[in-house]
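To begin, one chain is listed below as structure tokens, in the form predicted on its own.
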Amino acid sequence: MTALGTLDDLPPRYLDALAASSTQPLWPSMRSILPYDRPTNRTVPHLWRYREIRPLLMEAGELTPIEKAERRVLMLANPGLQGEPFATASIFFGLQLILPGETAPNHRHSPSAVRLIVEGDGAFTTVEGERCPMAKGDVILTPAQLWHEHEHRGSGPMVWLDALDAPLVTKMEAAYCIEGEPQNAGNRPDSSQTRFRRAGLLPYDRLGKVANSYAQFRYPWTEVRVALADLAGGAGPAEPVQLAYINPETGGSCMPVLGFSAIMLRPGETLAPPRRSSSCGFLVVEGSGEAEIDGKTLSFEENDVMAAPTHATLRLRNGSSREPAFLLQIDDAPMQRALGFYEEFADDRAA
């Protein structure tokens, strides 16, 4: 491999002329922009332990009223990103708290957001007039530029994990938000309870029509959990039990930048997926175990959140020999597929 020239090889007068013309030579920084074999990761494998963060989140509820917060969120900042409030270079994670009687006001914004419910009941998110109840494990979409608000009519705290493509939208200098009037949604059931109740079935009037960009906003965990158990019942011992969240009208990913899926780790199971070019994160819905990410072992339990960089070698272990464990996976594979550089390295699994 030929060694590339450095800035020290260039005369000062030439460097001054480059600076005066707002230009820079590529070759001295070529390997930092295009490293060989694998990207240079600033993102590091990391776990945020919910039982440690929850007291801080509850204290935030005491210190800051919703009127002063708009969205009361503790952002999960990956230590490798040197102060940037992101979980990976392309994924934002934040734990959001809403208390009984509170409303997080109606707004819309350019980043897309997805809510993964951690604890509580009696709250709902309204998206474009569709009222979506929130229960543990549910996944609720609030796509880019769609109006959404949150309201809590139950008792006890309501907490969810926000997952956004904000790092990308911010880097593009395209992130902004607009306030709106309350939506005042009624009690009509959302589309997960009516139009898209069963997989493989579509409202007849949608046949042959141009698919709605976001046909379904809510994916109830109670149904996803049953579907995972049914899939496990027909899967071989070496087959992973994982279901993707999709747009029911297109069969494609439910969101354009971030992908979402649910994983069941059977009792005693170790899952070693192929190494992938996408970064990812996990929310533990049920159970406990270990994640090995690029050789770093992280012990996880219910409600913990984890992050893995691009091209990471990954292995997930269920810590119980009797009970399954369930995780929600978030990744940036849809964006990488759309841009044409998503890869899987099937022969490079965790040893």
Contents of the next structure:
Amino acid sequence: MTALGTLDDLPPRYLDALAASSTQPLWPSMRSILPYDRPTNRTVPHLWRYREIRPLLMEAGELTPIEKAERRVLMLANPGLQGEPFATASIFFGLQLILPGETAPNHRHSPSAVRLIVEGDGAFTTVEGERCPMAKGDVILTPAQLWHEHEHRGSGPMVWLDALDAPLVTKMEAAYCIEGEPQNAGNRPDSSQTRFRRAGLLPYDRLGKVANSYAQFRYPWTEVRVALADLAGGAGPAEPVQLAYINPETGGSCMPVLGFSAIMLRPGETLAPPRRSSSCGFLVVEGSGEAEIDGKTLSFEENDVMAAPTHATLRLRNGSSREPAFLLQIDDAPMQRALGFYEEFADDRAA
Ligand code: GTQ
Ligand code: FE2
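Switch from the form predicted on its own to the form predicted together with ligand GTQ and print that structure.
What follows is the entire complex, opening with the chain shown before.
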């Protein structure tokens, strides 16, 4: 690697002239714009303990009425990002609380959001007129620019994890939101229960259509859990048990920027995926164990959330030798693939 010239190498007169012409030399900044060999991460491995955050979220329920919040959310701010309210450089995570009888008004925005349900029942999110019931572990999509509102008709608090591609959209100076009239959705079951009931089957009239749309908004956890158990039943001990959430009409990632998948850690299993260029986070749906992210050990329990920077070395260990553990993974691999630079590293240099 060549040692490059610095600003000190240049005459002050020349630097003043550059500043006056709104230009800058690249070569003194080359290694910070293009770090050599691997990226420089600000994002640090981190775990948000649900046990600690839940009381704060409940207190927000007392301190701030829904009308004053629109969305009552505690954002998960990675300590490495110096006050930026993001979990990784490209992933926004927030824990949202809605109380019985409350509604979060109809709106749409340029960032995409996905809900991963943590606790409670009796709430719905309505996306483009489709009413999606929320139950623990469910994944519900709110793609960019689609109308969505939340309503809680049950009893007890309802909490979910919001995952948004807001960091990217904000960086693009393209983030905005508008409010609309309530959607007045009917009682029809959502399409995960009708048109997309089983993997491998598509409504006939959709066959061959290049879908530029979102066919399915909700991915019920009860079905994902069964699918993971069935996958484990047919897998060798060294094969990871992980299922990706896809758009059933395209077979591609369910969202364009962020990717969603479910992992089953079999009893006693340690999962050591290849090092990847993507950043990611995890929501623990069931079980407990340890994550090792770039050498940092984090003990996780049910409902905890974790974040890992790009290019991280990762191990996920199930703490139980009797019960499986289940995690939802959120990553920015779809965006990296779309941009043409996604990588997996077979030889883990950091191991
Ligand atoms: O529930 O619509 O965490 O618009 C951030 C922005 C949640 C939502 C967030 C949002 C929402
Ligand atoms: Fe929203």
